[in-house]
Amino acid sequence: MNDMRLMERVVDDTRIKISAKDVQVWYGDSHAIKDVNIDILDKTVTAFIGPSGCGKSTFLRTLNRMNDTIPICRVEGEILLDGENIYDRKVDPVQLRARVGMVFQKPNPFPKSIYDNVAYGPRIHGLTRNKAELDEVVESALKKAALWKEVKDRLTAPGTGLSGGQQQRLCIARAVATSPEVLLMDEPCSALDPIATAQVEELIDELRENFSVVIVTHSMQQAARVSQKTAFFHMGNLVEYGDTTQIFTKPSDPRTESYITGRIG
């Protein structure tokens, strides 16, 4: 029996993509994230939920060192990507962000053509050797973002000319073009209408076949629809983390239950 448990643990370990250990985040004197420990699995959608200002977006930004761009921000603890600490001085944050891509709340296409938006990352990281290879990467990324059929005949048109939902899918294509291992999404549907939201949610479900996806969302319905794992944050603490179904039907912490039933938040 012990051997079986050990085997199950080994199998689980092989699925851990990111492991956060005792993570603390300060903005100046403000302690924004406190003692967070979490294992994020590969090829799984993990949702971060919680009230506004609870720390879920701040913690998401620690996973690809986006907080490095904020001078007063300080991060302590360990965040391991495939067992390597991403905050090690030897780690290049630019290269890290090619492995851990990010899609923001508001669609933010570059003021470039649709093609150049997607080609930007592969170009700056030197991922292709010639135009033919770059064309393949752009087409593949647009297909993964379910946008190819809509834009294949107007790749030279400006990305900013697309609809809101198309712009967000273009940003997803731009993020996946560098072949990341993890895709972070910070409220990717909050600026979209219901139809565009449904399209992006369907896309998220498809993306988990190839990526570990971590999504911050204010919508508990969205978390329930798209994720397999859910983490509930409250006042800078990770209160509870587990299977999405369990979190929403049988939460173990009364604060989680209060949030889900609308008593807090």
Second form
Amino acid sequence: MNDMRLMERVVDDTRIKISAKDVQVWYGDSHAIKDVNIDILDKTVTAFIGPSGCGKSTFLRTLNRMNDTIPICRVEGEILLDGENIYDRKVDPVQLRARVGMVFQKPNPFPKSIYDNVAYGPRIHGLTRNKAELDEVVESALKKAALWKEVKDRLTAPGTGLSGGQQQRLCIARAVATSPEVLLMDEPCSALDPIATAQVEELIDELRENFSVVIVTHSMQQAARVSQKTAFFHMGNLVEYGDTTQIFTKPSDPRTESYITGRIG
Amino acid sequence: MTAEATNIPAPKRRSLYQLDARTRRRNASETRFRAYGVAAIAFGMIALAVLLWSILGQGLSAFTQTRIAMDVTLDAAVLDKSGKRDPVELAKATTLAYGKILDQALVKQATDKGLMPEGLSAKDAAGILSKEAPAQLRRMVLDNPALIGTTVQIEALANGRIDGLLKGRVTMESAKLDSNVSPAQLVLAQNLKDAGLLAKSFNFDFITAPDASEVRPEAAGLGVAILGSLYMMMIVLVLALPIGVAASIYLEEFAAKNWFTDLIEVNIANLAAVPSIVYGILGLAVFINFAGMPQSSPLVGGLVLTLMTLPTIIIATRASLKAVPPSIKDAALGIGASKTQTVFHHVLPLAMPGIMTGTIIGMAHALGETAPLLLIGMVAFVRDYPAAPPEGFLDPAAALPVQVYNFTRRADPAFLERASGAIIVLLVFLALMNVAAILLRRKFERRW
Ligand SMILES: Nc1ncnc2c1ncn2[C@@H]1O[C@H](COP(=O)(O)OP(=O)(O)OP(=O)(O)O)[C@@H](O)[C@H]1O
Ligand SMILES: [Mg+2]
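Could I see the form predicted in complex with the partner chain next, after the form predicted on its own?
Full assembly next; the chain just shown is listed first.
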């Protein structure tokens, strides 16, 4: 199943997965995202960096319409996923979110067993035909999230009983199990220790083979380590977007430079 | 930064072993507050203890009843003149006939054993039997006509005053002033008691029998009231829980937040504060006068109580839905669950303990509610058990709290004991419901 998808993707390696056009976001009267245009590539890790409150999470959440859950939030402009506008009236956000998964800053496993946490997505989307297939999906998702070894003997134990880092990896496994095309991660490592962080970073690198990954991070080093593309946000504007090496070595905008050298933020 | 701090004096260093004045004051106020708390709780506990003590003291005796053991010969010539044991014919023998048989049996037994006090007429001696006793004997015979012609050993209900003698309510002195009982009758009762023929025994009839008339406190029971209350609770549960939960879920998770939903919210809060008697008036106007439903029926009572309970359930449910962490909802939505799936798979299970508790507390309120039921006619004197549901929902019935009210309105002091006994039954039901609430909470609560 996965192999076929892999084949498909090999054909056009760096095609555009998500394309945002003149995106504006308002929370009531406050203008949180201003005129953002960005092309996010397939099979690439894109990092969003910027000072706190600049709108990284806000913009990330527009990509799978999680903003719909905030009543005062208003989005304008177009966001195209494979050329289709996800804010089109015909689009059901539920269908969209099955294709664009999300991992949140704070680990938020369901108060259910580890197995049920991972199996939930495949179950509601009808991705498997029987228990054996579901078991397989759960196992492979947990393996991808580098959690399988730690939990394989206690799949029925509650997911909330894991350590913070394990919980976050469980959430990643849960997101991966639905085999989304894009994975959005909002500061996935902020609750993790260096070892777990390294594991997750490794995982992100592996995920790149199958998914387009967008990660919000406050750690410059992390952005440099895992991403190929970096976008720098400042006060609701997308200031600079380019290859990670270029952004970190010779940023073209003075604001980017002062941020990555630690002068603003 | 260093230059600014100059005009604030540096804190003096002191030994940690010495309490400074500020700490001492703080500790004193903490101790004071603890004392207030303990006092408040003590006050509550004392009030509860006094309440329980007085109710148990007055009401426990309702669970025992004085009966007179005697041998009764069921004379076929009197009870079945045709001799065919035809039920229709048998039914023609009235309680009057049975009364005579009972009276004779009692007098004969007392005389034979030499227990009759001087100067007590046969008629007065028979007066220590309850007026309900013949009816009970008649029911027994009609149920089993084969008894006719035999001699049966029965335990006949004693009169309420005689019962009072054994429970300490009636004394020789009080009997002298009492037109319902004479000292000689008390002597007879005492003699029978000494002979082991008259004794108190557990009173199942108090729980199962229907209410009895003003002059027969010894026969009054709670059967119809318990059934009526039970039927009403069934109706409340079946209507209020789904309606309340559905309304809460809609308001909390689906409805747009605008002035209209705000208005609804305010109104629900107000409804919870509406005096219950208003619901009674509403029930009378809408269900009985307009919709033509039968008076004093559990259906109408249940509907009124449902209306009354709904706001409580909605408020409790909304509170427990609100308490579900939004991160769980985000997690579900984030992997593509629909709103309904999110609510039913994740939010509702987590809110379940709160919903259960809210529902049971609401139902406990409804169980103890009296005022609205008075208005819809449940105060009526009902001796017939309602049929089994669902037809029984339309039959007249009483309700436990209303039965308490009814008992207290009657003149005979024996009804006071009955009223307290009914309160005990009511309290037991409430306690059971609270235990159920706790158990359900435990069962549904996920501690992870
Ligand atoms: N639910 C909300 N309601 C109103 N305003 C919001 C809401 N969420 C975010 N904002 C505002 O939008 C702006 C962008 O917030 P956002 O959370 O996107 O920042 P961020 O870049 O993710 O910050 P951080 O790095 O601290 O997570 C902020 O000014 C914030 O106050
Ligand atoms: Mg953020």
